[in-house]
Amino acid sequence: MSVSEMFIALQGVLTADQDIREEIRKVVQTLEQTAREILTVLQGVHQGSGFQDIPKKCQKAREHFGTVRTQLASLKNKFPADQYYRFNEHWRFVLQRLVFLAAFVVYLETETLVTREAATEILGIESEREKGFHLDIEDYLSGVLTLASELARLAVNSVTAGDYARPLRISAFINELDSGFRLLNLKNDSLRKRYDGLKYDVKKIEEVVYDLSIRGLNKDSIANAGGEK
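Using the sequence just given, produce the structure of the chain by itself, in the form predicted alone.
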């Protein structure tokens, strides 16, 4: 084979790779759009009247996750199954965002932390690497850390809306989450930096709870924190 023939063959490989990446980018763009639509729905809970509509907003968000599952099913077919890590930088960010949105929905519904397995079920992907298109543990944890920041914001807006019990429940949840992360030996630099931000979320929520305490607004809230949600 001549040098020219070698480089023609190499160009064929490069072109095929570029075509795959372009197809992946197209699907990822649709995923990003759906993620924005879900976020728009869920952002309504931060408004004064949003607390009364939480079940309705969660149901609407879950309907959008049906679209997410279809889009992710399409994405799986855009590249060879054994080359997940060759291309995963294209969808990693949006997948983390979708995990956060799934976690936010589950929290709003049950005030519990979504498991990695439950998140993959919502997204319609696998939890185990061996089974194909899957959710890495690091991506799951990144999504959970984004949830912590969102709940810190929700705690503040709950007070504005006159819901003084919710910040106490959020505080208990975030402290438990922080304790869980302290058990991990994080080697991923990006994930470790994001975890460093969790302490600020904890502090922000503690300030909200302290403010309620000194204003005497948490007396009835403490009694009701474990009751009606």
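Just so we're clear, the structure is a prediction, and the values are computed from it rather than from any experiment. Positions refer to the first chain, counted from 1. Superpose the two forms; the largest set of C-alphas matching within 1.5 Å is the rigid core. What changes on going to the form predicted in complex with another copy of the chain:
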The other form holds:
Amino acid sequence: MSVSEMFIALQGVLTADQDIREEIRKVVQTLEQTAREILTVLQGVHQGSGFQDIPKKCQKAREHFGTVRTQLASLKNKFPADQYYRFNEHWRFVLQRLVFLAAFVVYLETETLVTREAATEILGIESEREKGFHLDIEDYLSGVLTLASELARLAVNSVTAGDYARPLRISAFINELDSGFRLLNLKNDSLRKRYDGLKYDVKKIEEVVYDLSIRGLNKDSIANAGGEK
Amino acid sequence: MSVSEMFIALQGVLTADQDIREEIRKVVQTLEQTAREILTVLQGVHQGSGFQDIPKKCQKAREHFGTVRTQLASLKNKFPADQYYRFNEHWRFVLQRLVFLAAFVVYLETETLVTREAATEILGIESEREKGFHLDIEDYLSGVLTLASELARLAVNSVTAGDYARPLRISAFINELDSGFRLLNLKNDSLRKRYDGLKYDVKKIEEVVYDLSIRGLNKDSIANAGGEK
Amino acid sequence: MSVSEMFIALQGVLTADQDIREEIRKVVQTLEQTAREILTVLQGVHQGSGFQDIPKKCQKAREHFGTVRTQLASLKNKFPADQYYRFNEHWRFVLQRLVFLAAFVVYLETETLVTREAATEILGIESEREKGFHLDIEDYLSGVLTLASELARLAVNSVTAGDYARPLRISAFINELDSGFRLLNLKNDSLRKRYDGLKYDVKKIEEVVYDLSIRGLNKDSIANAGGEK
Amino acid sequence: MSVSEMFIALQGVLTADQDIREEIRKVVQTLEQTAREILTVLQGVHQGSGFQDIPKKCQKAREHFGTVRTQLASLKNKFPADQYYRFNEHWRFVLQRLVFLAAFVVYLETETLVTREAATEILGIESEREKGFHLDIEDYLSGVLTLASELARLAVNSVTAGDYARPLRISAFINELDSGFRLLNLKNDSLRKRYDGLKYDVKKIEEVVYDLSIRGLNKDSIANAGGEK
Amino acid sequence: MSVSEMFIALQGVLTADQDIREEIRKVVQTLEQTAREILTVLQGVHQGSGFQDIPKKCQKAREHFGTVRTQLASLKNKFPADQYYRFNEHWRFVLQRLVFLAAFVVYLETETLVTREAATEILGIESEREKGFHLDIEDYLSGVLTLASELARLAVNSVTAGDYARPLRISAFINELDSGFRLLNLKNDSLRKRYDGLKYDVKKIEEVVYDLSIRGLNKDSIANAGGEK
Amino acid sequence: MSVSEMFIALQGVLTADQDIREEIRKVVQTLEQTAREILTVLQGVHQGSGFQDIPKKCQKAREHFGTVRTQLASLKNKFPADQYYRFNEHWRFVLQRLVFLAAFVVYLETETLVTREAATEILGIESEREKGFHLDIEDYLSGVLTLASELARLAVNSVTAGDYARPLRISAFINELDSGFRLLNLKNDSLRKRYDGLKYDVKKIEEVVYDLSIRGLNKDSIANAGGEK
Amino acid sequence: GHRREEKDSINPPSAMTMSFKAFQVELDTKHDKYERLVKLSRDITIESKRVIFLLHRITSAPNGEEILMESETKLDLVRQKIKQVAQELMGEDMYQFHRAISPGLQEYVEAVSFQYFIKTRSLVSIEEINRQLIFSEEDKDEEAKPSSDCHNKQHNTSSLKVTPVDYLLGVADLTGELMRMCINSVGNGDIDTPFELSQFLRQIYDGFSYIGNTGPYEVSKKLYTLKQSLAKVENACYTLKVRGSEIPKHMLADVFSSKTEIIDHEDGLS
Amino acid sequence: GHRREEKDSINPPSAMTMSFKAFQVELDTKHDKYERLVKLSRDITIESKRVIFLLHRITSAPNGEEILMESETKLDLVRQKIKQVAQELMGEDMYQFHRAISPGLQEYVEAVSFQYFIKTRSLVSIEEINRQLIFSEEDKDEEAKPSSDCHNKQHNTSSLKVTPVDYLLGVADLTGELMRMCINSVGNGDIDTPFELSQFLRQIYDGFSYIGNTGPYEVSKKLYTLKQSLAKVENACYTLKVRGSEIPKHMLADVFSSKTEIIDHEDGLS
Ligand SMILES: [Mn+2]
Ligand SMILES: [Mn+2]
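The form predicted alone done, now the form predicted in complex with another copy of the chain:
Below is the entire complex, every chain and molecule, led by the chain shown above.
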């Protein structure tokens, strides 16, 4: 085989690879669009009026997740299953974002932490690496940390909207999350840096609870909080 | 499952992952050591006296490649086969270096370009991605580009050593290589940047040939060049 | 001695050095793990129910400090005593963290500032540089500043837990600390930057006290505060 | 002891420390001045006319090294011997520079590589860490790498000045140095990066030798080179 | 004049410049020390007991300003009078701090804003650039902004100390100050950033006043406020 | 129009913009492919045997330019005619390359510099901005500078191929080009940087001419040079 | 820089030299124009910033109308500068000089949209902004372009279009000013404005998140600051709500009027 | 920006308000001056750069004297701009506005020292440069400062001093131009200039290494580029020497004259 024949063969492989990446990029763009739409729906809960119809918003978000599942299904067909890590830089960011959105919906619905398994179900992907297109732990955790920030914001806006019970429940939830993260031994990477931000969320929510407590606004709320949960 | 139980489980996975990386790093260090030793053997060809015993040097390098094969065999056992791309940042650099060394040996022996298949055989790894621990095209090409630089240097030092025929043969070889690369449609990545350096190697070698030509030192060499090959 | 012999000798020294660093890193990792465990124990005081059993938590933290002492004893054997500053970048961060934890325990127990000597005793290291593995002033002060932030948070959560006297005592303590720091002439380094944060802790605590005052919640507390101390 | 008394005591220590640093900085400034003067003397060898009186220049540089020894002797008295690594950031850079200058003088005088021991003698410091103010391997190697660059420049300027033998000797020297460095297993730090530059010096000198060879200018030089050495 | 003589002359100028800076730095350090002492005196007003003896504290601070004047007199002799802006980076920070302290004293004494002229008198410097060492307008304004923050804190602590009239007076003062600052067109520099903080001070004081109002605690205070002054 | 409608409209615009860019990128890729093919054809002139059939190579290149014209015609339809400079980053690089190739063909054919107008004709685009898709002056000049480098290389290889007249003609051509470029006042942009390279090309060619001169190889060539043209 | 056409060579210049002389003129002309535009852009930036400072004086001053009028006058002056830009760009592809003028235009968008918000409590559209940047030639200004080579144009109108990206970047910066306005309002006892602002800012924030990273990098880069501004406004509203919880709603008016009294009372003292 | 002194308040403004109004005027005046200086500095930079380009034409053109004269005229124009700067700074502490004008002054030093080197083959001193920046008021220029509030000054002379650091930074950049000139010379068959340049550059390099890091950071930062320029020049001299070794010295003149012939011969073709 001459050098030139050899390089023609190599170019064939390179082209195939570039085509795959192009395909992946396209699907990822549609995923990003859907993710942004879900975000727009869920951000409505911060509006004063948004607290009434949380269920409806969750419902609507759930519908969008149908689209997400279709898009992710399409994504996983774009490349050989065992080359997940060859291409995952392309979808990593949007996947973390989708985990956050799934976690947010689940929290709004049940005030619990979405498990990794539950998150993968919502997204229609595998929970275990061996089975195919899956959700890495780091990506799951990253999405969960975004949820923590969002809940800190929600605690503030709940009070503005006159809902004094919610911050107390958020506080309990976030404390549990914080304890959970303290069990992890994170490397000095981007996840570690994001985790360092969690303590600001914890503090912010504690201050909201404090503001309510000192004004006695947590009194009946506590009863409610217990009851509602 | 409580949040805390969940995080304990997650930590288990994270730890396993870190252990794998630690293991990989250790093997990669031994590979780097061997690569450095092969390089020292082959560097000898640049020195005046080194031109006589090229075959002996190649022989010695070939022996070191036995060690490389053992070390790479050990490396591929350190992680699940389908997670090659999850960890390949750790060995990428040394693998490219080893491809260069293999290509250099092959060139010195036969004055031909090592094929990707031949390179993988020397390294004792797979030539196809599907079969396991393999050699990516990009890494192969990267090693080949390092060879080009080395040959530009060899052309210069051949003249110093009084071997006026070798630069002409190197020139023909590098021109073929350059044509080959021009068949590729490279992305704007690190490989592309390295390829941009190839033209300087080509030019350097052309200037060596020019220096010989204008002084008439290429005359008998041409005949020799044909004969030797 | 030939150049090559010389470099072989040099490599021997370099390898020894790298081995030391590797050993140090490993011990530091176990220290970080223990530190995280102590933190988890002490974090409990911020929760509503946590205020009752502070002594028990301190007790438990004290036990963990036994482990810390063993680990630090192991650390100091990893390198020659007079090369403390050659390697201290590796353990600086965790040492500051451990000082904070020691200072937190001491505060919770006695509402006083741990002295540098007391801190070194808890950690089982030397208080004076000349005697061996010691605690630098900067690291001590850094740990103390972390305590200040933690106390600002504790003041907030005390109110939530209905303990209106504690913030007043914290306020007095932090004011004394602030005066102390004002006696120092800090350089423009990271410690100075951290010290600049102290004023926010002071202010935060003053605002908590203000909130109690304007609502008359500090009235009987003052009497109590005096009595409790 | 009250908090305020404690902090006054701490400030005492901090002040003492700052005074030490101030003293060190002053001596280091004088060292830098002397180093610059030595450099000015030695840079004269690059001038066409500078090749005749190399011995005189070396002589003059040697005198300056007397000043260096006095200054370094003063430096080591500024701080406790076992805190070398606490303060060495202050003099590290100038020490590397001085090693380079010593290595340059030794090369110009004898065309050999200054050993670490010889370098420490010229500087009047210890060769072993245990004995006091010493020269770290990394700093020694860093100075040697600077020498390599300087010699590449010297090879070029030798030719301009009509000295065709010197580049050949420099070439042999630098090749030996390169082999030496290949025996080292450098970490990915600044020294490694500087070492990566060595190959450019090697190549530059090879090209000078090439230019001489192809014009037959190395013929009598070789004889001379052997004789002079 | 030869090139080398020219550079020796230039280095002379640069060295002279650095000597001046060194001298300036030393004086600035003593100024910082004095500023810290004045601050410690004045910080007393924030503590409960501190409200009685404000005049005495001001008196004591005034004495320290005698030292400041001596130190500033020394400072202005360290450099040519017409090169104020060449070196002012060195003393800018401490000068702003001293303006703040002077403004704080004046406020505590008369509850008015120190004018630029009055500030320069207290510091013993010129009010106009043409006359010599003067107070830059940005530095004056910066010091005034620090006063605003301090007053916000004072308003909070006044309430704690049971002085309900003072916050109202502070509120009036700070509102006028705010109106004044709004007249300025600032560049995007550090002053602008500091000015952005003013609105938070205004907000904080407004909140204190509000807290007093809804509890009717401002009613008799108004009368008192007039009377006390 | 509501805020949300406004943003939906804006996103529409942004998406449309991206779609245009995507379309442009695709055409640009085909252009790059064609450019690479033309280059491969023309590269042949550097090889020994390539000097005979320059006309045939030019002929073949001219045919490829037909494809280029079609592709550029397609490109100009991808975006609004009056927004050339909005998107030109995408095709700038390839356009400069094509100008170089056109200039190379023209030089090989007639040994003259392609004019801007002639270049636009070869590429099938406009010579003036007002008329539509045109050739920016900087892009034209940049292509011409690439020609200069190529001619320096050609001068070297001409000698190797035994054509001693061509370097002299190239020398005259490139000198005139250099004079032309010196008339320009360039900004500190990429063109300036590329122009800085021209002097090295001029120098290289001057060295070739010198080498020929001292060997008397330019003597009859002069006559030939005139004759050949 | 190009007046040695004939004198530097005795031989007639070659064709190549001739064309390079033409290139010299072309490049110099372009660079000079670019430089004039940079200077105009700087002026536009500075004056727009001053308009923004002026508008912030409204919350404290009782004379809002007067300030609005003054800001209108000042914005007209800025538009005169933009008109000069438009004249420079007449017949050009504006994107060729976009980098020179973009900073100024963004700051203008910020100023104009701030004024518009104060007047109408809504977001000015890009269409509305561009409508104001169509200039007729009747009001010919004399002092314009002293340094340019004054090619007397006799067109009827000139115009300039702010690009969508410039508009977005200007609006992103607007949110910083709105945040400042919000905190100022709280400090001045105005409790309605903060809630209005938080609604409005949330809409803009939602708009930007909807666009996300489909826009250019500069837009995505501002998202973080935007989010922080929103948080500051939301926190301010939160505080207002929480503290408002301590008294019955109907007392509020009373509280604030008494506060105003205090201030008036104190005003005479200083 | 400051013409609403009286109208925005019915009550007489307080003392505090009065002083802030004065501050407003003071700050605006200063910022306006700063901005005018930035613009002048940009002009000085651009015109100095063009002088440098002009001077590079000497190696190729036979009319060196003519170009030198033209460069002198152009530098006089630059000095007129610097005079405007000097007038703006009259009575000021120039260091207050140094950041605005420093880039322009550095580029001027580069241009002037380049011209000086070409004329005298030596380094212009900072004293010499500053001597040329003392301006008498006799040649009063009319078009200066159109936008400033023209406070008619009647001083006899104005002057500006380039600081040692500006001088050093300008000279550091000069070395880049000298390197270009060196390579150009080689390309034009001038074999003396490169050796002269390498001597000269080495002196400047030695000078800068002598100063080392005692100067400000900006100076040390340029050392690397300076070293590279020197290397390029030394390499060029090396090549000249090495290739010169192949023929006896006395042949050189012959070689180059024949080369000149060729060029002349070819010149008519294109
Ligand atoms: Mn703004
Ligand atoms: Mn320059």
